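Read the single chain below, which is given as structure tokens and is the form predicted alone.
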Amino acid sequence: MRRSLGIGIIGAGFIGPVHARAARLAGGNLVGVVGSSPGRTRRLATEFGTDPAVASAEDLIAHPQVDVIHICTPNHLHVPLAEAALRAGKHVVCEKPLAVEASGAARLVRLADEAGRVAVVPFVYRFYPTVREAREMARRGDLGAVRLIHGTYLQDWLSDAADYSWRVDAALGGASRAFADIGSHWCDLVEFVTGQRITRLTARLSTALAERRRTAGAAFTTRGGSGPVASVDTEDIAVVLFETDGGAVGTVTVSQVSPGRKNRLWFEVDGSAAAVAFSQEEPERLWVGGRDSSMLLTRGSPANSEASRRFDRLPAGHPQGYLDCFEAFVSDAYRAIAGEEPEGLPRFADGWRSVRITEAVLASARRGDWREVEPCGAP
């Protein structure tokens, strides 16, 4: 009888008992779990009933029992963590972005092929039902020729000034924060559901606040911090129009300052047959548009196809969320380790391409001209 993959979880954050439940859920054996500190690695080993003798990263990536790791850190820290684990013969889950620089992306492309292990990135929004049901629409072609793509991602959690996070400083999060942070959400939802790639953009940034008064400590939000003013290197805002290898055209509007957002991933792909539009905020329905009259298709229909029903964990009526999105993105990645093949399974591959992305976004809106997105070869 095969044992139980046993997980281990860098950084505790939002995510990281995101991620521990998910692994649990999944069958996985949470071996470990390290934070931020001494004592906050040992709160969590209390938390999460894991073994008190993993003291650090280093601890967790040398366990012997240990055969998955689930890096929940501050950007800075994915490329150097992933290397470790994926040096030491282990499978790797990483936060995205996967790196704040597309050669640190392609450097651990290059090392997940050689030790020949499962690694993957959480583009979780692909694992709706929904969503899976718009891409068939798309491969089967009922929507015709795609003209038009789309949409915004839109939060409100940093749009006071007393809104702090470590994502806001680039030495910690990156030189870009709301597009790499959501952005990178958003185009890889259309490339998955459309099939076509971006492979040109003009962009411009914006930073709303130019300073924050400095909090130490949480992923997201912490207000009234009573530490120094700060100046603020990283947008708020970004805005982006873009070209695709099928001839489609696009235009996403990304922001981390829209009062009332709390996350409100949109996005409509119109074709010369038909138009179709999803929500992350009311992700049970699908927007489907024709010239001479419109539906709303819902998750747990019938006439849906296989790829959406797989998904399903929960009879039509029974809203589902973000939370079984990511219980199935991890169920997948370890059947990917068992040695299945599960379909629109996101890669490290995939995170290096947002990387690219994100990258021709900043060089855009430096130069003020359109930037080539470089695809991504062997790295």
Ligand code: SOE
The other form holds:
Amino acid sequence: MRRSLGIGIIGAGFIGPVHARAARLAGGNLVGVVGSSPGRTRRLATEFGTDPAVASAEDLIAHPQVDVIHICTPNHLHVPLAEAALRAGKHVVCEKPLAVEASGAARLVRLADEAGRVAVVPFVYRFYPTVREAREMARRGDLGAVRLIHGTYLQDWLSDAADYSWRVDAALGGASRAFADIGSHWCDLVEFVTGQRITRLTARLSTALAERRRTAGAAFTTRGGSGPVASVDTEDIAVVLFETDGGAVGTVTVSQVSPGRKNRLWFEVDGSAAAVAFSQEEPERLWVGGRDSSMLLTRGSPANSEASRRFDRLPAGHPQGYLDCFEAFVSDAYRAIAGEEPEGLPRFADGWRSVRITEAVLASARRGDWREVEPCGAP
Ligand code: SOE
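Now show the form predicted in complex with the ligand, given that the preceding structure was the form predicted alone.
Time for the whole complex; same chain goes first.
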């Protein structure tokens, strides 16, 4: 009888508990969850019923019963923690963006390869069954030649000057905020669905709120503090025009200051034969457009491909959502650790590519020109 994987979670906030829940549902044994302070760590140990003696990230990384480290900290800590975990022989699940600079991401890819460890990044929107169905349609040629890829990723949680997050501070989140945080998801998703790669882009960034009231320990949903005013050096909005290696063109608009848009990731892929459109806030349907007729494909339909039905947990009409995607991602990560090859698992190499695209966006926005996005190749 194989021992359950021992799991350590570093970082809590909004996403740490999501990782912990998915890890347990995937059969992991939660050894410890550490937060940003000793007091927070003690409260997390009580909340999750884990070993109170585990008091730090270092304790988890060194712990003999921990096989997998999940990193859910602010972005600037991803590389040092992932590097320490890999060197300690642990498998790693590291939140996106994998790194705030491509050089750090490349080093992690190389380390994971050398250590023979599974190292993955939660681009979890790949795990919606309707996304897998869209990918299968593109792979089968149902769309024809892909000509146009377009969409948006819009949120509103930073719409007000009183809204704050560590992500606003470049020293903690990296030089790009909105694009690195959520534009990364959108680009990963459309490349995953179409099989095409963005080869060059031109980008414009906007910091709509040049000052915000700083709030310590702010998380995703923090609503306005009364802290000191801080100047802001990361973007609220990114508008990107791009070309792909398959001859398509595309645009994406990314915003965290769009009132009423909560987590509105939307894309459409337009081909010579048909189009598909996906909306993350309505993930049970996939719009399939045709010149003579269009339809709404339903998640859970027996007519869907095995590629998507692998992720059906409930019958059609019983909506699956974000947490189901997270569970499917962690379950596939642990299957990879067991030696399987689950289709579509986002690895550190995908995280590295994502940071490369972000760096091209930043460089283009600084110069106002077009920038190449080189394939990542060998780290
Ligand atoms: C905040 O923008 C955030 O939590 C992102 O960090 C996540 O990656 C995204 O899935 C939801 O919004």
